[in-house]
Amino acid sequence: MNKPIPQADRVRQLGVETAFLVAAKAAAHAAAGNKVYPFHLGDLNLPTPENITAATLRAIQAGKTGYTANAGLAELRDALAEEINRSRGTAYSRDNVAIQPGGKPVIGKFLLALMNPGDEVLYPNPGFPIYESQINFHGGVAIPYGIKAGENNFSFDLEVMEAAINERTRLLIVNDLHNPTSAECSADDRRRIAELAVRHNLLVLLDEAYYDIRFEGESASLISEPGMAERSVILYTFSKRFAMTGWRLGAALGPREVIDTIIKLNVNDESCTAHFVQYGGLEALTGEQSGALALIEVLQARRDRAVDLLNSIEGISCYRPQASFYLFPDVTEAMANSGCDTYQQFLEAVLEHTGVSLCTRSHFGTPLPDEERRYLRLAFSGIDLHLIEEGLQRLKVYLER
């Protein structure tokens, strides 16, 4: 063809995870013979627990390589319902569970099932960029609410959330234990959000990908608040808790009528999640848990060392979050001292002079009008402890020279 192939108008609304663009630059820097310290992607460089891998291999050897039920294995759905009932006080059965090839599909299917074109959807910004991308792609109107810095951690700006609700608001997305900031709802926050959802009859996506990546305290879910179970869908993923990012295994849990629609979308999209992978998920939930617990110990040691080193750098301050594997340090003064006016200048200078590869606030949504502070996002899930120490020491020397 002599002319570009015309694409559907909706494609212009489709965004990307710009963290992968950072990864590409880091790879090019490494290919040029430089050492790179990868703080940019929220992947894990830790192995999937052996019992999960073994169960999956047994399933393959037993011939579990064909199609399976569109909703997922009945045994896995039962186990996941039981797990969520135990940890969150719900009363789910397998009919409330639709197995998915990862956590991301839950976002798109939630929107396809419940959002009409023109409906407004509240989502966190900064936040996982796929929320905004999927809302826009499917014809909705993405309305952001922000994150606030508190005494010990970030929290959600509930005043902005409430002020944004109007007669066109249909859906609310909440990512408690939040990517990229590790923001966490207090008990009062959960109560207030639930009251807003019930009062305005909002349908809610609860992205709980990091619910089990917990170092202190106990995680709690909005699903446990009055009125939330009947209006909410939980996004569950095996990726983080069990180091199964590349396995692509997750689930949607919620009211049966919504789950039935999501299962119908499964039929249309991918037919089913990989048969043998689901047996790995079943072992993850019901088998030996020592491997998953060991992952938390490794991540906690990384968190503690990274937080201590970041707070030792002039012009940087960083909370010590109790959950997730992200840090979101304030680098406003450090950037000013470095002479860099933009995030891009800062990232390029840091990568060139130190090899440290990381993301900034700008990779997680367009900064809101009233934002004055500058932030980085560091993931400590994919970098070993000694490299955390080495990389952040190099960053310290560079920024303080």
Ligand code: PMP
Given for the second form:
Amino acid sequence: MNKPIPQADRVRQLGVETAFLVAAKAAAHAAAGNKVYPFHLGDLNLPTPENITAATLRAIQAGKTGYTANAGLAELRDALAEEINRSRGTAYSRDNVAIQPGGKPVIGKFLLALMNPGDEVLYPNPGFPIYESQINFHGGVAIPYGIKAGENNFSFDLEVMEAAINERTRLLIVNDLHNPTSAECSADDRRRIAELAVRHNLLVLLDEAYYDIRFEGESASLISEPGMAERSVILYTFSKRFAMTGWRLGAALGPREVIDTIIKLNVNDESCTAHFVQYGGLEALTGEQSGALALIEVLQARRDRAVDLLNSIEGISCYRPQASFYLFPDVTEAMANSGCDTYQQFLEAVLEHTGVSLCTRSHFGTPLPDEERRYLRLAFSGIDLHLIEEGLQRLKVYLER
Ligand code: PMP
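Switch from the form predicted on its own to the form predicted together with the ligand and print that structure.
Below: every chain and molecule of the assembly, starting with the one above.
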């Protein structure tokens, strides 16, 4: 046998998205001939709107197949600046926009541009696991803040956030409309976070991946608070809003000097985002919106059914979030009743006996010391209504047996 290839020390710091591991288990269960109800991945099983696909095909046929500028197509940067100015009251121009192959690359590039080794970075936990992975990978110190259960939804624990700030804290990551909990800032929360950021001179990543996945009310952004536009980078993505996860199209928006650095990182990484895909993005922002609106209607019907069914199960309680496509039900009692001690046992038993495939709180960061309640995470973006009904009905029968 050959000796193992010695790999660079730094890759030991890389984390993974363990939701993808849940997907692998679900696929194995399905391959063995079982029916699987996929509530685990934050992908959509809905097609990209027709007009976006058509515009992209036209672009390919018109030869839009070479490199673009490293920052992306000027027309797309203009359209995105206009979109964010309209929805969030900013005053961006194309110089404030760097197109990316997805929203995810903005996380690493934000840290590379602004974080020195040893800098402390506040990030949400539970939260999108890539924050912690990238902070560690690039030599920062990841400091978690949690979420709190409220009357109608989760919110961010601003006491913990504030108490964690010290002279080494340099960056703050906020994912308002939060994966995995759908937590949302109130107007007062936004004001308080902005005050903290300004007072402590923090640079802020606003991950707004779910800003436009909204069923009731209106989304508002921290970028609109005083002092925030000067210190924040917005992570924008076409993935969720236009059902374009596999197209890989997103952007970083922020102060020009930071965006210039991110463009330099583009030069060193991917050179540019796929040329014709950017034309799809342009059509998504400036063309017919009926496809994107129809998507919201489908998701809303799924949300309502899933929430009602979950709340009908003994020992489970679930909020009805007004935005994003994740449910984070409290299953403390249901888990205790099931006789399972660990999330792993519970997931395996549920998959084995019902075919329902889920994530748990443990897939979104190491649980914090004072956490007592147990939570699952269900995405309703990748599963049709009738399968939501069938799967959760099976879960109910199994847990109430
Ligand atoms: N941020 C959050 C909170 C997410 O949940 C995701 C996708 N699951 C992303 C960023 C990245 O999405 P994409 O790279 O597809 O734009």
